[in-house]
Structures are given as structure tokens and as C-alpha cells.
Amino acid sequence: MRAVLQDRYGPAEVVRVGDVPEPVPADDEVLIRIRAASLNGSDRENLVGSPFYARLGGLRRPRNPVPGSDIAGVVAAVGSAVTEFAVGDAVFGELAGYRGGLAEYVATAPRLLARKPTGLSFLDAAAIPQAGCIAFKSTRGIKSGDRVLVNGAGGAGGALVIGLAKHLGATVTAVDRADKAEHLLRVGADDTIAFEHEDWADQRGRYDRVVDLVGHRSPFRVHRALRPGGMYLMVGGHARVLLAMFAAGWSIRKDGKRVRVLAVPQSRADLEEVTALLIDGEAVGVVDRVYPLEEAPAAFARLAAGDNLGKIVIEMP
């Protein structure tokens, strides 16, 4: 079968498309004929092997050479112990281990897979899992009237964070490159900040919630932008920032404000709940571009450059 291959950590140029054996499902696995897969911030981290947790799947090189975690497809075979899915079922979800999805087939345990709603295309379904669950977790507890800032809002998952925060009644400020401002307003942001011209962390006492999708500021500084009782949530980030948070026990309380790393465990229940919100129109996922499998290296180059406006999706032949 055809698959995207990454034999080492590095720039987008290390990615290629080649042939690998088709997987055979174990007794407790299903074989998925993948129709579409999408790229996330985690795929950019797994490409370069940074921050440090990106190398948990291989210190010197990826143990699984096939990247990609968010998939949508059709069950092609089931192991003898699997009872909840049958051949022909349309499913989507996030793969355990965050790799293996950019291929024509993948064998995986079914616990993280959900049934694809009939009215949802494979392309749109593949764009939901990781970004949707991050948005769902990061906006929990937001109240009507809250002021929310989303840093890195123009990337893979920002539109969903903006949409869910707006659904909950928040006023949303979106931060990204200046050339993404029009896109950010189009997906629902009330105002924007261009990080080239202004540092949102220099603002004082303005936000009830900061969702940072690209954390690189000192965790001992960002609390100043929060209102009393406010919360800063970091979803991934640079290694030095994560090390500082680890030294602080992953959470810092200062002046009645909380700064912490947001853990987003893979969850079928969360995926189903956020997908229901999307189908009801409470938020809108944004597909940036669709690439055929053979052009996956170009898709990774766009992701690595940060040029994408939403999710990049790979369509299988």
C-alpha cells in the first residue's frame, strides 16, 4: 500500500511517499481503509522531534515511520474479538500513538473510533478529532460575557476554539500573523492581534481565559494578561516553557490567577460530543487545503511554514 514515510526527524523535506506492507489486524483490532487524514500541530512536532515529548515514539527516529493521527475511513476487516464494528462501517477518530494515519490502510484498536455521522463527509470528519477535542476541553467553563484570547488561532485548531468560545457567549480576541486577520474575523473572532506588531502578554488584566496553542512565553509572565480569577491554558509549547511548567508542577497560581498545561487525553466521548456541536452549527471546522496522498510532502511544507488557515487534509486515492 502507499503511505507517507518519515525515516528521521527534520524539516518537511524528510517526508516522502512510498510503499509499505498492508497491515493485518490483530484479534482486538480493526483494519481501516482510510479515505482522508488531517494534519495537526502534533504532526509538525513529530516531524522535527521537538518538544521532547515528540520523541516518545522513538528517540533517534520514529519507530513508526508513517505519521498522522486523525483519520476517517471505512472498516475493511475486523479481528475475531471485535464486536462493536463491522465491515463497511464508516468511522473516524484519532489513532493511539499519534502515528500511522497517512496511509491507505491502518490497523488499530477501536476504542478511540466513533461512527461517522451520515451527513459528514470523510474530509470534514478527518479534520475534527484532535483539534475538536482540544477546543472542547479548552473552552469548558467559559461563561457568557467572558473575554477569551486564542493565541495561534490561525492554525489547525484555532477556528474551533473561537467557535466554541463564541457559542458559550464569550468575546474572542484571536492572535496570529497579520496576514491571517481577515480569516480570523471570518471564522468568528471579535478582534485580532498581529503578533509581529503587538505582544498580547503585555496587556494587563484583560482576559478571563487565554488558550495558547503555540506556547513560547514564560509561564511566570503570562498571568499578567488575566483578570482576577482568570485562567491561562497552554496546549503544547516550546521545550523550555514545558520544562518550566514541569518544574512548577504543571500549574502555577499567582494573584488569584491560574497558569497550567492543558492535558487533552484521547477520548471517543469527547469526539462524539464536539462533533454533535459542529453538526448543530455551534462551531465550524475549517479545512484549509486538500492534498492527494502523493503530494503529502507539499502539505507538510505548508504546515511547517505555518501558512495554513485551518486544517490541512490528505485525501487517499
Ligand SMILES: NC(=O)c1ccc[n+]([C@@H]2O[C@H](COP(=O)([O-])OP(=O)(O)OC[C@H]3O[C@@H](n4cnc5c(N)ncnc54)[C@H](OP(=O)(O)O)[C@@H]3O)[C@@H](O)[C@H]2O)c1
Contents of the next structure:
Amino acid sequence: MRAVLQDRYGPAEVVRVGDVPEPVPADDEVLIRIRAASLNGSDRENLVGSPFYARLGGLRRPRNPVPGSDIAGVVAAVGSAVTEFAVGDAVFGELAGYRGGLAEYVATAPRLLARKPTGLSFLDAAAIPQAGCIAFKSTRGIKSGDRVLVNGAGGAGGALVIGLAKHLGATVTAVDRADKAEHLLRVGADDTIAFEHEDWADQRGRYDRVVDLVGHRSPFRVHRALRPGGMYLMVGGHARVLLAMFAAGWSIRKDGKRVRVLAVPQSRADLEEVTALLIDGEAVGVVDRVYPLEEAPAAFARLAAGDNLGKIVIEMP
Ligand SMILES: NC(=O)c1ccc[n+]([C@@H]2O[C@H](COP(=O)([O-])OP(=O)(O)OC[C@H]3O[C@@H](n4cnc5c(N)ncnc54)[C@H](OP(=O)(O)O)[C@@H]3O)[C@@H](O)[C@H]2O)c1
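Next block, the form predicted in complex with the named molecule, ref. the form predicted on its own:
And the full complex, kicking off with our chain again.
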């Protein structure tokens, strides 16, 4: 079968398309004929092998050379112990281990897969799993009228965070590169901040919730931008901030405000719930560009340059 291959960590140039044997599902696995797969910030991290957690799948080189975690496709075969899916079922989800999805087929345990709603295209379904679950967890508890700031909102996951926060009735400020402002307003942000020109963390007492997809500020500083009772959630970001949060027990309380790391475990239940919410809020369809599998190196070049506005989707032949 055709697959995207990454034999080592490095720039987008390490990505190529080649032939690998089609996987054979174990008794407790399903074989998925993948129709579409999407790229996340985590694929960019897994490409370069940084931060450190991006090397959990191989210290010196990726153990599984096929990148890609978010997929949508059709069950092509089931192992003898699988009872919940049958051949022909349309499914979508995030692959355990965050690899293996950029190929014509993948064999995987079915526990993270959900049935694809019939009205949702394979392309839109593939764009949801990781970003959707991040959006679901990071917007939980937001109330109508809350002021929400999303930092790093112009990449793969931000649009869904904005979409859900708006669906919950929040006023949303989105932070990213100045040239992404138009995109951020288009996907629902009420206003934008260009991080090259302004530091949102200099604002005082302004937000009920900050969702940080690219945390790089000291966790002992960001609470100042929160209103009393407000919460800062670090979803992704620099290793040194994660280490500081680890040293602080993952959560810091100050002046009635809370700063914490948000873990987003892979979950079928969350995926099903957030997909229903996104469809209800008409927040699906945040696809940046669709590339055929053979053009995956160009897709990775766009991802590595940070030029994507939302999700890059790879369509399988
Ligand atoms: N907590 C969990 O359990 C969990 C689970 C899965 C994933 N994650 C993490 O969540 C993050 C997901 O984010 P994503 O997929 O949306 O990432 P992404 O596609 O890389 O988007 C990040 C965006 O932030 C922008 N940015 C860069 N520096 C910035 C700055 N200083 N201030 C504001 N914006 C800045 C980027 O612009 P440029 O592209 O120009 O740099 C990009 O538009 C990843 O770090 C991933 O590892 C966490």
C-alpha cells in the first residue's frame, strides 16, 4: 500500500511517500481503509521530534515510520474477537500512539474509533478527533457571557476551540500571527491579538478562561490576565513550562484564579460528544487545504511553516 514515510526526525524534507506492506489486523483489531487523515500540531512536533514527549514513539527515530493520528475511513476487515464493528462501517477517530494514519490502511484496536455520522463527510470527520477533543475539554464549564482567550488559535486546533466557546455563548479573543487575523474572525473570534505586536498576558483581570495551545510564558505570570475565579489551561507548549508546571504539581492557585495543565486523553466518548456539539454549533468544516496522498510532502511543508489556517487534510486514493 502507499503510505507517508518518515524515517528520521527533521524538517519537512524528511517526509516521502512510498510502499509498505498492508497491515494485517490482530484478533482484537480492525483494518481500516482510510479515506482521509488530518494533520495536527502534534504531527509537526512528531516530525521534528520536539518537545521531548514527541520522541516517546522512538528516541533516535520514529519506531513506526508512518506519521498521522486523525483518520476517517471504512472498516475493511475485523479480527475474530471484535464485536462492535463490522466490515463496511464508516468510522473516524484518533490512533493510539499518534502514528500510522497517513496510509491507505491501518490496523488498530477499535476502542478509540467512533461511527461517522452519515451527514459528515470523510474529510470533515478526519479533521475532528484530536482538535475536537482538545476543544471539548478546554471549553468545559464556559458560561454564556464569559470572556475567553485562545492563544495559538490559528493552527490546527484553535478554530474548534473558538467554535465551541462561541457555541457556549462566550466572547472570544483569538491570538496568533497578524496574517491569520482574518481567518480567526472568519471562524468566529470576536477580536484578535497579533502576538508579534502585543502580549495578551500584559492585560489585567480580563478573561474567565485562557486556553493556551502554545504555552511559553511563566505559569506564575499568566494568572494576571484572568478575572477572579478565572482559569488558565495549558494544552500544549514549551517543555520548560511543562516542567515548571510539573514542579508545581500541575496546578497553581493564586488570588482566587487557577493555572493548570489540561490533559486530553484520547476518548471515543469525548469524540462522539464533541462531534454532536460541533455539528449542532455548525462549527465543522475548518479544513485549510486538502492534499492527495502523493502530495503529502507539500502538506508537511505547509504544516512545518505554520501557514495552515485550520486543518490540513490528506485524501487517500
Ligand atoms: N494536553 C494534551 O493532552 C494534548 C493532546 C494532544 C495535543 N496536545 C498539544 O496541543 C497543541 C495543539 O495545538 P494545535 O494542533 O492547534 O497546534 P498548531 O497547529 O501548531 O497551532 C499553533 C498555532 O500557534 C501559533 N503560534 C506560534 N507561536 C505563538 C505565540 N508565541 N503566540 C501565539 N500563537 C503562536 C502557531 O503559528 P506558527 O504556525 O506560525 O508557529 C500556530 O498557528 C500541540 O502542542 C499538541 O502537542 C495536547
